[in-house]
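Shown here is one chain on its own, the form predicted on its own, set out as structure tokens.
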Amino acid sequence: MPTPQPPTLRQPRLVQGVRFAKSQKRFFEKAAHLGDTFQVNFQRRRWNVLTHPDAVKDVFTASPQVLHAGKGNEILATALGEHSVLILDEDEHMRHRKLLLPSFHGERLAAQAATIQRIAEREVERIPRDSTFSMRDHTQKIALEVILEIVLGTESTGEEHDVLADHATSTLEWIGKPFRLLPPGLLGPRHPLVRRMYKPVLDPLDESLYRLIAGRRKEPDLEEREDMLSMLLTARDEQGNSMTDVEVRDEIVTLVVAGHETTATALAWAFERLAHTEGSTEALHRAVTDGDDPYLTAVSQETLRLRPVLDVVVRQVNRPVEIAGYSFEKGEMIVPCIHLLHRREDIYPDPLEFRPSRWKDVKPGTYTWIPFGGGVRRCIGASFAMAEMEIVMKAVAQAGVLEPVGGDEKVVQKFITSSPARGGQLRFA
């Protein structure tokens, strides 16, 4: 018979909320003593946290009618909008996913790689060779420029480009503050006070995006353009219907938020860990010189294992389900914890060590390596993100060997991501 409820973290709700907002990773590490499955309570609904791969498999293979990822992600609805692929469920989610998929097709990625390489090499040239720098500052600029050119299709110079860059940067910096998630988590993302709080920062970005969308629809070469915005504007679902301007806006904001912070942060962690692991930046430099692309892949995989940018995957129960020996009813939250799963010693020997060699001739497990989630909700841009990481790492490594400045960097919370406290302080040797 299923056990009624998992063990629960016994702390006041507000205390848990503050500790979660301050550092998700430390919050989950402190609660891990409760076992492979446990409850935490800092939002309107308790979270049932899962850390065993068998439970993760049950979540990722469950029917989309049983577990709702959109409802699980609804805390992001204020920023992303109601029509984001991350917020939708069931048929409407699949409709949007299918409309987005052509933008991330493998053949397109090959063409996009050249643009990413050009952007990365241009930014790497600006990195000072004789002084300390923050790697995250540069990876953020690369990630933003990739979005502006590949996603939005703007030229690298011009007023339109600069306005969008300013508004996107302001929005990302504002929502990056860790406590921005507390109000929507406690009150709900659609509460008038929460909407009022987000409105001043979202309005300028929305105005510039709607202006871009309206202008792009009038472009005579819209059908021939290869940027993601133009592809969304010309995409049609199985009934021949296109996306509305609001739907396009929400998906573009989703790509900006998800595609910018996650990639920029993952790259900062990659170089921070490489620089603090003896011989690793030299190994990266040799690998790039020798054309050893599998080593770049291994570094990306190990970075996303040890320092996953997102710590959890969230699902809301839509129909009663049994997972990990517990029965869960409609409305309950099921939360596979990426951070704790990736640090299980029974899966990864010496899990706290940064060791890219552990991936030599090893394929990541579907339910043991989940930085991009899994199942039908696996991140649609996973291949794009991995390719961008490897291209940027190659561009930096070609410029020389890096060394750390200061000790290992602590983890700080930025919106839904976990970043190096000093942004990855480095210098060229």
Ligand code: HEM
The other form holds:
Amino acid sequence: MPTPQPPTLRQPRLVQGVRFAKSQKRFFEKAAHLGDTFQVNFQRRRWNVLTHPDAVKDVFTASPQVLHAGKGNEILATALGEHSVLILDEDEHMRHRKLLLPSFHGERLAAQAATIQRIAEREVERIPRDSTFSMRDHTQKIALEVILEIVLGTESTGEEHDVLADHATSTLEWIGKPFRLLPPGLLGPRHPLVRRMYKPVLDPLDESLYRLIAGRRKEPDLEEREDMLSMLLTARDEQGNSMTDVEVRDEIVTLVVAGHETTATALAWAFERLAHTEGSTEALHRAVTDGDDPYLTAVSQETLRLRPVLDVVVRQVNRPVEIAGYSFEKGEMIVPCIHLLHRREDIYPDPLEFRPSRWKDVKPGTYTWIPFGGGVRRCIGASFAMAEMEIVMKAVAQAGVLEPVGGDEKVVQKFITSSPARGGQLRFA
Ligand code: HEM
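The block above covers the form predicted on its own; next, return the form predicted in complex with protoporphyrin IX containing FE (HEM).
Full complex below, order starting with the chain above.
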């Protein structure tokens, strides 16, 4: 007997593609009436969307041989490259992940926190005290500077740093424009037309990165340096092999792309939601004055629940598997939907309310709070991002109490992230 397919969203492919590109959150909300598992169809392969924690658990505990995340993230391959940890699967993925992990060790985080604080405090000084501003402009600058200093190990005063920062910014701006992911989504990331489209923006970035890598390899203190680039250049896998220049380039671009836009957006949402929720910015200010760090953690957790920066994680079936009562064959796409899972009334009462207090003495569930994905593919920078969010919130709260300007902000799609439409318009009270 053929296994029934999950219910399918009945809309032309192009209409679904355009709606998805405009706002993933609204697109999924509109399809949610189909049930806990449903299909949407706008990519080259249809997506089986999962919104129940049991199904999410099946996905995150499945063997890396059964579900491939790299194949699921393929749409990013044009920009990130074929050797990115996000694009790889199975043994090669694990090799790269292990080479990256030491850079994210807890011990490293203490030193990185000092850098984040310095950069955050410097940028907060630049926020106007007597006029409206877009919080995202500032969190973007902080997150980019943080990632460049910590990943590349270049100083913000140096020329090399400024050239790289310019290339990175223009590349990120270019790929962040709406609909840039539509061509790789429809034609595939390796299609010659897609490559030609990305080339003019990637070439200058790659040139400056390869120059940086070559120069860094010659640095006499390479072994002692603690930036992520130097750590990657000196890291050895279990066979004693190091990474090639191309592998290092792809991981560096991955870290900059994955680690910057995401954190900047999460922070913009944190302040937007705080400012639009009665009494919350005052509570943040009080928590910072009283040294109540758990409150800051709760704000980050609640922000990432209600406004997850990424709305889905994607896996491709490599070996037949059963999930949520359906059988899936090789090649099918399995998509846990972070956005809909985080809005389940049975897990989060009054799910649309921004309520940091729901996290008081509550640990987020592995399969019910998944802004960083899960399993062997869980975001490698999750602790780093949470620490950065808390440090930046502290720096801003120390400068004063924020007020909202205008109403609740809509969600717009920026590259793969869901951002506040006006960037979080705020002013100091
Ligand atoms: C609030 C900020 C962030 C959010 C919401 C976020 C979210 C995610 C998500 C959803 C995934 C996919 C997980 C999966 O497929 O199960 C991911 C993967 C990843 N993230 Fe993050 N991320 C953030 C910050 C960062 C930072 C700061 C870095 C690095 C500096 C980073 C580096 C990565 C990498 C390298 C992967 C690929 C992991 C793998 O495939 O093994 N992310 N992130």
